[in-house]
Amino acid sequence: MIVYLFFVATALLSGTSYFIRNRNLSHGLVFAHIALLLGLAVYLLPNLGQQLDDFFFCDQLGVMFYIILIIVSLVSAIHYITFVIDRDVRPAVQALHNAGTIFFTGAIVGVLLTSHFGVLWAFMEATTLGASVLIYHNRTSESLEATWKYLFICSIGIALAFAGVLFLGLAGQQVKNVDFTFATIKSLSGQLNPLWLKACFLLVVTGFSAKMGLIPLFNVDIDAKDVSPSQVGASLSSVLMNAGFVAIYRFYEAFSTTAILHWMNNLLMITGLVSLLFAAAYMLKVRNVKRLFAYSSMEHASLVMIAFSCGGLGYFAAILHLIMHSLVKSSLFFQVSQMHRIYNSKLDENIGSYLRVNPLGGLVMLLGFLSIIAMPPSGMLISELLMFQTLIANNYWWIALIVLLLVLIVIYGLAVRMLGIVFLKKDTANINLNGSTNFESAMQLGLILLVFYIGLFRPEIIVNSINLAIKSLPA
C-alpha cells in the first residue's frame, strides 16, 4: 500500500507542478518529492529482501540504486535553482521541467522496485516520456531534434523490449499457472523453450541499450546529454543508466539457471566490446565537453557489461562500477554547467586555465577526471582491476588485451581535453568570473571524495550489499 501511495503522490505532485508558475513553490514541489523518496526509503530499509505485494519487492539491488537516485536527485534539484536564475528560465518552462523531473524520478523508482516483467516494461516506457520533457528544456532547434529522435528511437527500443516480453509469454504457455513475476519465471525457466528465452533476452538487451547508452541505440543517448541542461545529462548518465542495467539484470537473473547462460554471457560480452570500440573511436575526435562525458559514460557502461558477462567476481565488479560511476559522472556534468556559465562555450578549444579561474570547480574537474580514468585512490580502480582479474581467470587473455588497449585510447582522449581545460593557459579577458558557485562545487566534490573513500576503505556495508544482491546468480 505504501508503494502505491508513493506513486499516487508522485502523480499528484507532477501534475500540480505543471500548473505552478511561482518559482519558489515550483522548486518546493521537487524537494517535497525528494522528501517522499526519503520517506519511502525509511519504509523500504526494514523490509529489505521481502516481497511487498504482487508487483513490488524490496531487494538489495533495487535499494542500492534507489539510494543513488536520492543522492543524485537532491544535488540536481539544488543545481537547477542556480540554473534557473542564471538562464532566466521562463516560469512555464521551469514548471514543465519540474513536472517532468518528478515524473521521471517516479518512473525510475518503479523500474527499481517492481517484481513483475510487464510492470518493469511499463515503467521503463514512462522514463522515456519523462526524459523527453527534460531534454527539450532549452527550446532550441537542436533540443527539439534531439527530443523527437529520443522519443522515436527509444520507442523503437521499448517496442523491441515489449516483443521480448511477448516471447517470454510464448515460452510461458508451455507451463500452467505461470505469471510474469521474476520469482515465478526464474523457478520455471528450466521448463521453458530456450529458443524463446534467447529471443526474449536479445530483444530486451537491444531495446534497453538506449537507456544504458550501448550499441545499437546509443546515438540518441549521446545527443540527449549534449543538448539538455547539465543536470539532465547527469541523470541520464547515472540513474537512467542504472535503471537500464537493472532491467537487463532482471531478465538475466531469471534465465541464469537455464542452458542459455553461456549464450547470454557471450551476448553481453559482444555488446560491451563493440560499444567500447565505438566509445574509444568517438572520444579521439570529439571537442564538445558534454559529448566527451557522454561517450565516457558509454565506455563505462561497456565495461559494466564486459565485467558482468564474466560471471562470478565480474558480477560484483559490474555493480560496484555502476555505483561509483553514478557519483563521479553526475558531479562532472553538474560542473559543466558552471563551466558553461563562465566561458559560454562547451568546446574545449574555448576553455582553459579553469583551475585558476574557478579553483574549486577546477579541482572538481581534475579529481573527477582522475576518478573516471580509475587512478588511485579512486574506487573505480578496484572495480576495473576486478574486471581484468575475472577476464584473466576465465582465460579471456585476448579480450583483456583488447579492453586494455581501448581503455588506454579513452584515457588518452580524456586526458588531452581535460588537462587542457584545467591547466592550459587561455585568454580569460572575456569570461564571466561570476559564473562559479562554490556551494555547488562543494557538493560535487563531496560526491567524488565519496568515491575516493570507497576506494581506500572499501566499506563493509557496500561490499555486503553487493554480495547480497548477486547471491542468487551462478558462481
Contents of the next structure:
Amino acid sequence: MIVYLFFVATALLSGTSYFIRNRNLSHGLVFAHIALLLGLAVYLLPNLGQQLDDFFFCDQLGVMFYIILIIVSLVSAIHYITFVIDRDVRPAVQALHNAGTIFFTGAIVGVLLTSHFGVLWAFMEATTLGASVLIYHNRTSESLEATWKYLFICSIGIALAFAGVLFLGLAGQQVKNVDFTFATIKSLSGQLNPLWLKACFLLVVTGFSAKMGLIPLFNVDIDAKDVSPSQVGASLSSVLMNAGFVAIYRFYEAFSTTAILHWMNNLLMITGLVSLLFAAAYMLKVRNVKRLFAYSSMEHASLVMIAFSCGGLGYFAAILHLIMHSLVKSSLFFQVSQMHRIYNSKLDENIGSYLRVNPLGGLVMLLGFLSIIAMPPSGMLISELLMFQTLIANNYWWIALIVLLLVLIVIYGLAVRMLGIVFLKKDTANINLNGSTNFESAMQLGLILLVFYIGLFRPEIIVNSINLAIKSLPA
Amino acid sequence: MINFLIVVFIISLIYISKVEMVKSYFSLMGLQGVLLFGLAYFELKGGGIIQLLFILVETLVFKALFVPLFLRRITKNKIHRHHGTPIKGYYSVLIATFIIVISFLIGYFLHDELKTEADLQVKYFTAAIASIFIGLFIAINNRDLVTHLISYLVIENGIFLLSLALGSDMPMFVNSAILLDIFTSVLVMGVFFNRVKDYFQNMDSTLLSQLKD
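Just the form predicted alone so far, so send over the form predicted in complex with the partner chain.
Next comes the full complex, this chain leading.
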C-alpha cells in the first residue's frame, strides 16, 4: 500500500510541478519528492527481503541502488538550482524539466522495487518518456535530434523487450498457474522451454541495452548524455544504467537455475567485450568531454557485463563496480557542468589549466580521473581486480588479456584528455572566473572520497549487502 | 476466416514496404487495425466481455481510428511523398517477401521442434515475426520521420500478433501494456515530430545528423 501511495504522490508532484512557474516552488517540489524518497527508504529498510504486495518487493539489490538513486537525485537537484540561474532557464522549461525529473525518478523506483516482469517492463517504458523530457531541456537543434533518436530507438528497444516478455509467456504456456512474478518464473523455470527462455533473454538484453549503454543500442545513449544538461547526464550514467542492469539481472536470476545459464553468460560476455571494443575505439578520437565520459560509462557497463558473465565472484565484482561507478561518474558529470560555465565549451582543446583556474574543481577532476581508471585507493580497483581474478580463475586467459589491452587504451584516451584539462596551460583570458563555487565541487569531492573510503576500508555493510543480493545466484 | 485475415495482413505488410505516398500509410495503418480486431475477436471470443471490449478499444478505436487520424493531423497533409529510399520499391517488395518466407520457415521449424512442449500458433507467430522484421526494414530503409513512426507502429502490430500467439490465456496486462506503449510513444513522438518539423522545416532524418564524435 505504501508503495502505491508513493507512486500516487509522485504522479501528483510531477503533475503539479508542470504547472508551477515560480522558480523556488518548482525546485521545492523536487526536494519534496526527494524527501518522499527518503520516507520510502525508512519504510523499506526494516522490510528488507520481504514481499510488499502483489507487484512490489524489497530485495537487497533494489534497495542498494535505491540509496544510490537518492544520493544522485539530491546532488542533481542542488546543481539544477545553479544551472537555472546561470543559464537563465525559462520558468516553463524549468517546470517541465522538474516534472520530468520527478516522473523519471519515480519510474526508476518502480524498476528497482517491482517483483513482476510486466510491471518492470512498464516502468522501463516510463523511464524512456521521462528521460526524453530531460534530454530536450536545452531546446536546441542538437537536443531535439538527440531526443528524437533516443525516443525512437528506445521505443523500439522497449518493444523488443516486450516481445521478450511475451516469449516468456509462451514458454510458460504449458505450465499451470504461471504468472509473471520473479518468484513464480524462477520456481518454474526448470519446466520452461529453454528455447523460448533464450529468445526472451536475447530480446531483453537487446531492448534494455540502450538503458545500460551497451551494444547494439548504445549510440542514442551517448548523444543523450552529450546534449542534455550535465546533471541529466549524471543521472543517465548512474541511476538509469543501474536500472538497466537490475532489469537484465531480474531475468538472469529467474533463469539462472535452468540449462541456459551458460548460454546467458556467453551472451553477456560477448555483449560486454564488443561494447568495450567500441568504447575503447571511440575514446581515442572523441574531443568532447561529455561524450568522453559517456563512452567511459559504456566502458564500465561493459566491464560490469564481463564480470557478471563469469559468475561466482564476478557477480560481487559487477555490483560493487556499478555502485562505485555511479558515484564517480555522476561526480564527473556534475563537475563538467561547472567547467562548462567557466570555459563555455565542452571541447578539450578549449579547456586547460583547470587546477589553477578552479583548484577545488581541478582536484575533483583529478581525483575523479584516478577513481575512474581504478587507481588506488579507488574502490573501483577492487572490483576490477576481482573481475580479472574471476576471468583467470575461469581459465579465460585470452579474454583477460583482450580486456586488459582495451582497458589500457581507454585509460590512455582518458589520460590524454583529462590530464590536459587539469594541467595543460591554456589561454585563460576569455574565461568566466566567477563561474564556479566551491560548495558545488565539495559535493562531488564528497562522493569521490566515499569511493576512496570504500576502497580503503571495504565497509562490512556494503560487502554483506552485495553478498545477500547475489546469494540466490549459482555459485 | 482467421487464415484469410492473416493473409490480408501479410499482403498489407508487403504493400507498406513499398509505399511512396505518405497518405497511403495512414489508410494501411487503419486497415491493419481492423484486421487485428478481426483476428483478436475470432481468437478471444470465448473469453470475457471485458477483455473483448478492451480489444475493441485497442484495435478499432485506437489502432484503426485514432493513430491514423493523429498522424494525418500532425503531418497536416503537407507531406505527400516521402524522400528517396536507398532500396527502391520493387526491391523492397522482394525483401519483404523474403522476410515473410523466412518467418514462415522459422515458425514451422519452431512448431515442429516444440510441438510436444508448447502449443505455438504458427500462423500468428509467422505474421508477428514478419511484421517485426518488416517494421525494422522500413525504419532502416527510409529517411523521413513520419515513416519512422509508421515503422514503429508496424513493429507494435507485430507484437500484438505475438500476444495472440499466446492464445486466450493472454493476461489482461499484455493488452494494457501494448495500449500504454503505443499511446504514450505515439503521443510523445508526435509532439517531438511537430517540433522537428517546425525547427528544420523538413522531415528528412538526414538533417538530424549534427551529433558526431
